[in-house]
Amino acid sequence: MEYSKVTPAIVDELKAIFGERNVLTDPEKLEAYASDEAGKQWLHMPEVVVKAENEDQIVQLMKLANREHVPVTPRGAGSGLAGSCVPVYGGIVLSMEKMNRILEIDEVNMVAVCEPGVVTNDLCKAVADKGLFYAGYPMSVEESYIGANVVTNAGGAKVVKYGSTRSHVLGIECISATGEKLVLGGKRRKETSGYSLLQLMVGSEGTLAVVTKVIINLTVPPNMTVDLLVPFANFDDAVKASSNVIRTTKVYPITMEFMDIFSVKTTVEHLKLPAFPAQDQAAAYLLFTLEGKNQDELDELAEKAGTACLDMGALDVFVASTKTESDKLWTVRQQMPSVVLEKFPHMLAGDVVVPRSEVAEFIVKARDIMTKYPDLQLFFFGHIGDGNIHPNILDKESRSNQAWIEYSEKVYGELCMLGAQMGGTVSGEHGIGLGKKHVLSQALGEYPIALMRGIKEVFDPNGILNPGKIFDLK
């Protein structure tokens, strides 16, 4: 795909639209917008960055970009792991960082209305102050933006009970690639009005339109909860125990996480935290949260869950008896992805989903695949309760950035295809972005990709909005 360069005349027009303070051209400042958490090896420099403060500016931007045939890459906090906000073709990065207001918390309709740059954790705290609860909870909750969660259909620890971001989006306002405003959904909870353009936008990774407002469903807070940390000496026992807990208690935990010992030790040591219980004996851990209506019910569920784990070979069951203890456990799990990415620049943070019944077999087969690659280290963590496993591969050699990209894509493609062949899919929450488009077409086949290209062409006839993501344009 060929695009025009950003000329000085275009920069002048951008300054007239956004104001000079909101237009960045200094290479040192541009570099902060050239990659995401997937790593610097995926870096592509933008030619200019603009910071939107309102939707009218975005309308003008898209009309300018179409006229000049310049690519526009929308960007949230840059906390993604698939390169979805990396400006592959240079051009203009559209930062949403200044559109960061919670516009309304409607307690009657139990919804929140937000601009796309609202930090997820800020929304969680604001609605909690009103006695309400936002159940969408990606692991990047303290950094990620609501708008980016929507366009990547972010998941996280609570999907096992509450579903991914898609389950919580009631309405979206957005600006199409040609500068037209779309108002989709609203505060209502039912709609049968033709094709769901609202759901089409969720997970579209900024390739169809720029989200300017989101209406989020709220609910009541959970009842009393308790966190359990369960170490296992045997890797496979931990995986099998996760299903046994659900069968035994007959309830879905709010969360159920899986962490291997390499992930735990690396994170604990890096954060200078006390060692996990049984850390010198464990090969893996389960960490999960149970909910009960009262203390008696909670105690009964915890006992059943703990017994189910012990029956499957758990070394012990540790109950977090205070909020401080719970926070320490969850700090390790939440910080795990960013810690390993910081420590190991050549690390591909993976994301594969299989039916929960296939998780144990997937991990066994993934480890078998990796015996062909002794120069790589494979380690796991993830949301085992919903079958969303993060098999991560680490470079044990000193490859160049480009060599690592090519090699890791090849190897990871095998792991993704394994998941797809077992009834899963190549991504559950990270998205496709730049990093997985090579394997998406293998997993889905050409006809579904052709349909996606057709949808893209309808919304974005000039192919200027976040090009190079999900699939290549023809």
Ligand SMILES: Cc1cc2nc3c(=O)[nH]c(=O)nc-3n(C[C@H](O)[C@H](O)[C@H](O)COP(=O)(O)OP(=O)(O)OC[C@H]3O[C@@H](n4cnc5c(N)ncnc54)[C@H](O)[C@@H]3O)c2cc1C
Second form
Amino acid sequence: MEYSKVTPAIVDELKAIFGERNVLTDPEKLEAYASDEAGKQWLHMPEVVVKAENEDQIVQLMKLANREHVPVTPRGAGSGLAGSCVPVYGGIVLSMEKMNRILEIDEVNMVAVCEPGVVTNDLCKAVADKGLFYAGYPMSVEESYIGANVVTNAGGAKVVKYGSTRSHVLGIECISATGEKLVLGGKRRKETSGYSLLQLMVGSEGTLAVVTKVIINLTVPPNMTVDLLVPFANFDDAVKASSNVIRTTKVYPITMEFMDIFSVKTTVEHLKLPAFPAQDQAAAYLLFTLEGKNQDELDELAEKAGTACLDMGALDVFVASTKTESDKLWTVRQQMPSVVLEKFPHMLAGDVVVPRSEVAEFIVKARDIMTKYPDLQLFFFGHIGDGNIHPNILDKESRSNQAWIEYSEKVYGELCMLGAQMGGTVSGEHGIGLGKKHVLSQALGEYPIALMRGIKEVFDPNGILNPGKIFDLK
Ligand SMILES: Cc1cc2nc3c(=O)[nH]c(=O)nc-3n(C[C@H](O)[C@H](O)[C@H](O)COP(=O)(O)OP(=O)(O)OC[C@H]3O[C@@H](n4cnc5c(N)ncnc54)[C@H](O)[C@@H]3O)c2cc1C
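Please supply the corresponding structure for the form predicted together with the ligand (the preceding block corresponds to the form predicted alone).
Every component of the complex follows; first up is the chain already shown.
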């Protein structure tokens, strides 16, 4: 795709729309908007950054961008792991950081109405103050924005019980790529009124429209909960035990996470925390949360779950008896992605998802594939309860950025195809962005991609909204 450059005249027009204070052109300031957590190897500089304060400015921006044929890339907090907010063709980055108000917490309908730039944790805290609960938040809850969670269909530790962001979005207001306002869904809880454009927006990675408002479903907080940490000497036993817990207890845990020993040791040492129990013998851990209506029910459930783990070869079962103990365990899991991303600049944060029944076999076969690549390290942590266990790949050599992109994409593509053949798919929650385009078309086949291209053309005939993501434009 060829695009026009942002000229001084366009910058002047942007200043008139957004106000001088909300238009950045200084290269030092632009750099903060050039990459995301997928890594600096994906860095592309924008020509200008604008910070929207209201939807009318976004309408004007989209009309201007279409007229001038300049690309616009929406951006949340930049915590994405797929390069989805990186302005590959330069142009204008549209930052949502100033549209950050929680507009309403409606206790009657049990919904929150937010601007897209609300930090998800701020939403969680605000609804908790009213005795309510937002269950869809990802592990990046302290930095990522709710609007971006919606367009990436973010998941998190609680998907196993509550579903990913898609399950929690009741309404969206957005500005289409051509500058038309769309009001999709609302506070209502059901709808069969033609195609669901609302659900089309969820997971669209900012390629169809700019989200300006979201209506989020709330629920009540869990009853009494308990966290269990279970070490296993054998990696595969831990994987099998996770299914055994769900099969035996016949309830979905609130969380069901898996961490291999490499991930645990790296995180604990980096954060200078005390070692995990049985760290010298363990190859992997399960960390999961159970919910009960009262202490008796919780104790009975924990007993059953613990036995289900021991039956599968667990070394021991540690029950966190206080909130402080639980918090310590969850700090390690919560910080794990940030620690490995910070420590290893050449790390591909994998995101394959398979049906829960296939996780054990997927891991065995993935490790088999990786024996062909002794110059790479494969390690896992993730949301095993929903089959989204992250196969992360680490560069053991000092390749150039470009060589790493090409090599890691090729190898990761093999893992994705393995997952796809087992009834899974390429991305469970991070999205496709830049790096997984080739493997998405391989996994889905040409026809679904052609349909997606057709949808993109209807919303964005000039191809100016977040181009180069999910699939290449013709
Ligand atoms: C440490 C860490 C842990 C993570 N854990 C998880 C996890 O548990 N689960 C998970 O799903 N992800 C996780 N992620 C990935 C990431 O946090 C999510 O993808 C998150 O939803 C991105 O939010 P963001 O505000 O940073 O968006 P960005 O990265 O800035 O943007 C993401 C996408 O949203 C688009 N976008 C942003 N705002 C708008 C808007 N208003 N309208 C239209 N498009 C828009 C962008 O164009 C881009 O395509 C993690 C990342 C890190 C660094």
